[in-house]
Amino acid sequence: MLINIQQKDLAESLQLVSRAIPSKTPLSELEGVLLTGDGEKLSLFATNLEMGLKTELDIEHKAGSVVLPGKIVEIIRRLPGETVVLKVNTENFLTEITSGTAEFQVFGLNAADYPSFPAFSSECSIRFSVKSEDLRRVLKQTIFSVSQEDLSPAFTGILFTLSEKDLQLASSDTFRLAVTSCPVKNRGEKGSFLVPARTLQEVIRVFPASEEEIQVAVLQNQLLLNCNNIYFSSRLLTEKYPDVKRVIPQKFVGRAVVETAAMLQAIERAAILSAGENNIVSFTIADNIMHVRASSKYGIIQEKIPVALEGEEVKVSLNSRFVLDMLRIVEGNNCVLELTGSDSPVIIRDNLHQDYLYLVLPIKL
């Protein structure tokens, strides 16, 4: 294998796939990056067996393959020349790397021992496409409300539900629930699958915020994504997810519209003095005013925010962190609060994305 490539291109590609290199693993080959070339296209792939990332570069080279240790990412990034030459000894996989005045010899491994990236094929049970910016948005709207506790594995994932026209995402840690959706291009397929939130964090990082289409497929127990020579795979969770529709209230005693920035800033201030591990902040909504109050051994804060209220007065205490998590990703100028009564769940909506629902359970004092 012999490659002559721009240092910048190789460094960027290695940086992308290196996100899937495990920090600890008993399998030595997984500590590196698989480079595979057919003479015209160079593929770089890394996996931790839960998640995989692959990218491809169009470049003429002498075909071959090798697994290079994770140190290759830093080596290539720091090379002094504009171009890099990699020469792999096919007998022992010793790889010579030269660039400018620098010359490295890196001990590679046999690529035959490295897992392969699952391919899009006719065997995929589900296939559709979605705009990259739409997928990133719905992930940001749900990913923060998953459980951080492995005791309930289903709640560490995000539930994807595909219909003929849209894709719905739902997440919960049992104290709150986020549900949203986005349009898709679909051949009429339907289905649902549960994806670990920790792998989906990388989807937000590696795919661009653009109108580019991401191709999506489910192959056995794997989710596959592909857009502009970036390939992503994630294992699926097998746990059963509860029916989220059952916990969403259908009747409300009031509805309040409030400026997003005003509510966010007021709760951030109140959170400074919120009490206990539940970060308790109390809200009283009446006479077109939202009273925000928090107290602890350090002091008391009270603040008033104007709202447009329709319906009954409501008093409720919430975890301020839960509310702030949602408000910080709201894109609309206003939020809509759907009120179910004192000491009852509160639903918060982004006025720019009305299909986005965020439910927070109250803290009973």
Given for the second form:
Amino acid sequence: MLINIQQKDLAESLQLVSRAIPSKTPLSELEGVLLTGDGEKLSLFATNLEMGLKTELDIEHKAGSVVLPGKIVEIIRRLPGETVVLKVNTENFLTEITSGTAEFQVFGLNAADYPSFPAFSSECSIRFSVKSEDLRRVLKQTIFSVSQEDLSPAFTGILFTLSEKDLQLASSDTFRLAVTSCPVKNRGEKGSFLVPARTLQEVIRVFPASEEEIQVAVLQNQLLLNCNNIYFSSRLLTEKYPDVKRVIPQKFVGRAVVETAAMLQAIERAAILSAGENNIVSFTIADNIMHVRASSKYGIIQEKIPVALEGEEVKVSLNSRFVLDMLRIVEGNNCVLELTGSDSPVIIRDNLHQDYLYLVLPIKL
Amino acid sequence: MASAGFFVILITGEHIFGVVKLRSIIHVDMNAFFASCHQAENPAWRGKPLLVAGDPEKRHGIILTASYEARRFGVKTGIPVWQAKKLCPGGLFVPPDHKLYLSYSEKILAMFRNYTPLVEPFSIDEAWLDVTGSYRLFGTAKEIGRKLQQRILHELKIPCSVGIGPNKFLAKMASGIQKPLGITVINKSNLQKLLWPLPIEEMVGIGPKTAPILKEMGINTIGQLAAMPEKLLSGRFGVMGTFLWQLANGQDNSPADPGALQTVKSIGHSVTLPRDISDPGEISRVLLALSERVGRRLRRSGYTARSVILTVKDHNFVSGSRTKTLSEPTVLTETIYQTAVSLYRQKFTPWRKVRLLGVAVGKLQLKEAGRQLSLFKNNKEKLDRLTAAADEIRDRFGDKVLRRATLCRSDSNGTMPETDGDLI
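Return one more block: the form predicted together with its partner chain, after the form predicted on its own shown previously.
Everything in the complex follows now, all chains and molecules, and the chain you saw is the first one.
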């Protein structure tokens, strides 16, 4: 295998797949990047068995394959020259890397032992496509409310539910619930699957915010995504997810409209004093004023912000962190609070995205 | 007592170590505190043998404190109630009333704070006062000590012993020398006479584990400990050895810290296994037993923990510890255990032979009012209730009445030995 390539191109591509390189694994051959080339397309692939990332470069070269250790990412990044020449010895996989004044000899491994990226094929049980920017948006709207604890694995994932026209995402750490959806191009397929939030974080990172379509497929227990030359795969969680609809209240005692920025800033201030395990901030939502209060051993804060309330006055205490997480990604100028009482859920909505619902359970004092 | 406010330059050999302020520390130790509180509250009980006995509902009950009148009959703290009744048939047996003790303790601490802000409560009935800066206002440490003793006795009817020294250690040792109602000063000049003849067990910092080892080394008195080469002790006990040697020589630089009681940093247990183990199942069981103890102490402490620390020492005595921060604070045994197991799986080489395991929780915060409600009526809420119920049963009937089935195996030689001790 012999490749002559721009240092910048190779470094960027390696950077992209690098997040999937496992740092510590009993399978030492996985601690690297697979390079395969058919002469015209050079592909780079890394996987930690939980997630896989692959990218392709159009470049003429002498075909072959090798697995290079994870260090290759930094090696290429730090090369002095504009171009890089990689020469792989097919006998022992010793790889010579030369660029400018630098000359590396890296001990590569046989690519035969390395897994390959699953193909998008007719075996896939679900196939559809979604706009990249839409997928990124619904991920950002749900990813923060997953559970960080591995103890209840189902809640570390985001539940994808595909219907004919749209894709619904739901996530919860059992204290709050985020549900949203976006349109998809689908040939009438339906189904649901649970994806670890940890890997989805990388989807937001590697796919650009563009109008381009991402191809989505489910193959056995894997989710596959592809857009242009970027391929992503993730293991699916097999845990059962509870029925989300069941916990969303349908009746409200009050509905309040508030300016997003005003509420966000007031809670950020209150949060300074709401330190402690539950970050308690108390809200009293009255006729046209919302009182935001917090106290701790350091002092007390209280602030009044204007609201438009229809319905009953409600007093409720919430974890400020939960509310802030959501308000920070709200895109609309206004938020809508749907109130059900002091010991029952508060629903916050972004007036720009009608189908985005964020439900927070209160703290019972 | 050298009067306060002096500056002394310590010169060792040719090196000038720097200017060290000579401190005046008072240690106040209430005499038979629990019994004294009851007698103070009920004048009719004063002068009578009074015994505060543990709640008989909780494993029969032992004597928690005996008044000095009862001690004359030979009653000691810790003996069972039936034995005390035999020794002192006319004694008044009173159940403990912690609220009462706390209220007296707070009154006493408030009184101390009139003399210096540097009051470090050591327990409910002991405290240190740094009165170095109080000289101009209230006189020498001895004068302040006498004043405190008189005021506590006359205003609150509680007797106490006062110890005075240039540091916390000597002050504490001094208060123990004359009980009740003593005032003792230990300083560099009478150290040999007052401190060194004391048996090693009476030294602060030496517990039932260290004392036998010291005795084996031929050290029976504090003086003998002070005379040992420091290297020998640090070789045997590590940093602790140096520390003990310095104490025995009357050196203690620790400040009187008013916040010391509030800063519990971690709660943990460790165990040296009877044989090295490597089987993941066996390791998990040991971690569960440790987590159970840690969890129970954590729940009793009133704190919640945000991190779990796993310590592993392998058969080559190489030890390491890893910490995981939790997203939500916890008090649950299950969370501690599962975090410890996942730390073990992620951070330690599998199948390596293990000699010692330790589980601790850190990032402690006081439990807060208010309960975060949760969706899906998930396991956590059930687990909270289950844990509370199990704790209640154990509080009443003892720790051994409820055990996890996985820890009930009698065949494995990995049965849990006693833990090495608390790693606070």
